[in-house]
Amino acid sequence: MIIDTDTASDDAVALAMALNHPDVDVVAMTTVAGNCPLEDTTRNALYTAELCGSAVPVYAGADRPLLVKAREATWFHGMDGLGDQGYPPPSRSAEEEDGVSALINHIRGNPGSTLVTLGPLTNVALALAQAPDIVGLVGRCVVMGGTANKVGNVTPAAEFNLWFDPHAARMVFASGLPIEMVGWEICRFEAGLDAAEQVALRALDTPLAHFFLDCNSTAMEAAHRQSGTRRLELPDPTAMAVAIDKGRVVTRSSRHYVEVEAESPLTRGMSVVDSLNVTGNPVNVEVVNAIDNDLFKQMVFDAAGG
């Protein structure tokens, strides 16, 4: 597995799910600006790997979107991306190689790997532009991003990752990569950890259980202000669950033509899913429509050491 991430609170949980899973070999993590500036997403990825006892190489990638101005989500995740808990700096630094080159080299060196994207798709778009041959070398590309004709979380039409760099998202969705789209709607409602489940997670009393809850504290409050929920909603971990154990986790999916709007101010970053296949355009995305929420939650608990 190769992970591209704008590591903030929910990304950190997703990284731990992969790094702590006995059947997953994470060969590289690349970071991108998104939830917070690149310096912070890189630090947070390194810190999370350290908590998991992993020395996986981390590479810093793009520090801004391709064409639009960067507008981070520190209002949601905290100024440091991890709930402003005052975590110490990691004991190691990112690799010297840049994230885009690292994506290309690790995909070429590990044909058939699963590429999991947890943030804006800037690094992936740049890698595709430089090395279009990698399209045929990726076994699966699991994208946390977009919504399947549902409400957005940063505009009425768009989910944050695709909105942050819509031109990159448009390129990636049109690239021919074997995309599995896990939209923001998958993490909502019953998929979120309710109050009792949060108490049970805390009761595990492991460093990662406390980390999962504490680093998401700012995000939980922001989500409550935005939608009224008191659940801990974890979009990136839902995508990671799909990447790790798709056969059991995904209960319903469908294949469609999906395009990302990049130009319209009103619908910038919208993932337009041709649900009825009315355009006649060739299918390019497998859209995840539903997951086994109980199994997903168990995977989060397992990652925390439960």
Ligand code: RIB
The other form holds:
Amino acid sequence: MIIDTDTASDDAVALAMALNHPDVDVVAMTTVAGNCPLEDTTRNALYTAELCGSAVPVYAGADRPLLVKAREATWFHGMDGLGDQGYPPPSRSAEEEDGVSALINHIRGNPGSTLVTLGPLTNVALALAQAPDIVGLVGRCVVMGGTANKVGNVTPAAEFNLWFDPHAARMVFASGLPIEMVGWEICRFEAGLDAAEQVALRALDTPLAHFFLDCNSTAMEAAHRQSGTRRLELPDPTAMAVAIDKGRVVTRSSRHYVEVEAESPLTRGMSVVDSLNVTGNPVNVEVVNAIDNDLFKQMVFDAAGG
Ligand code: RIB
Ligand code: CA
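Please give the other form, namely the form predicted together with this ligand, since only the form predicted on its own has been shown so far.
Shown next: the complete complex, the earlier chain at its head.
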């Protein structure tokens, strides 16, 4: 597995799910600007790997979107991206190699691997532009991003990862990569941990259980202000559960033509899903329509050491 991430609150839980799973071999993690600036997403990825006792190489990638101005989400995740808990700096640094060339090299070196994207798609778009051959080498490309004809979380039309760098998202969705799209609508409501589940997670009383809840504390408050929820909604872990155990986690999916809007001020970053095949365009995405929420949550608990 290769993970591309804008490591902040929910990304950190997703990274731990992969790093702590006995059946997953994470060969590389590449970081990208998104939730917070690249320096912070890279530090957060290194810190999370350290908490998991992992020496997985981390490579810093793009520090800004392809064309639009970077507009991070520190308002949601905290200034440091991990809920401003005052965590210590990681004991190791990122690798010298930049994230884009690392993506290319690790994809070429691990044909058939699963690429999981948890942030804006800038690194993946740049890798595709430099090395179009990687399209045929990626086994699965699981994308946390977009919404399938549902409301967005950063504008009425768009989800943050696709909105942050809409041109990169448009390129990736049109690239031919075997995309499995886990939209924000899948990660909400019953997929979020309710109060009792949050208490049960805390009661595991493991360092990661506390980390999962504490680093998401700012995000939970922001989510409550944004949508009124008191659940702990975890978009990236939801996508990671699909990547790790698709056969049991995904209960319904469908294949459609999906295109990302990159120019319109109103709908920039919108994932336009042709659910009724009215365009007649060739299918390019498997859209996840429903998951087993209980199984997903059990995977989060397992990662916490439950
Ligand atoms: O819209 C949710 C996505 O945006 C998640 O990946 C979250 O970490 C943020 O990057
Ligand atoms: Ca993310």
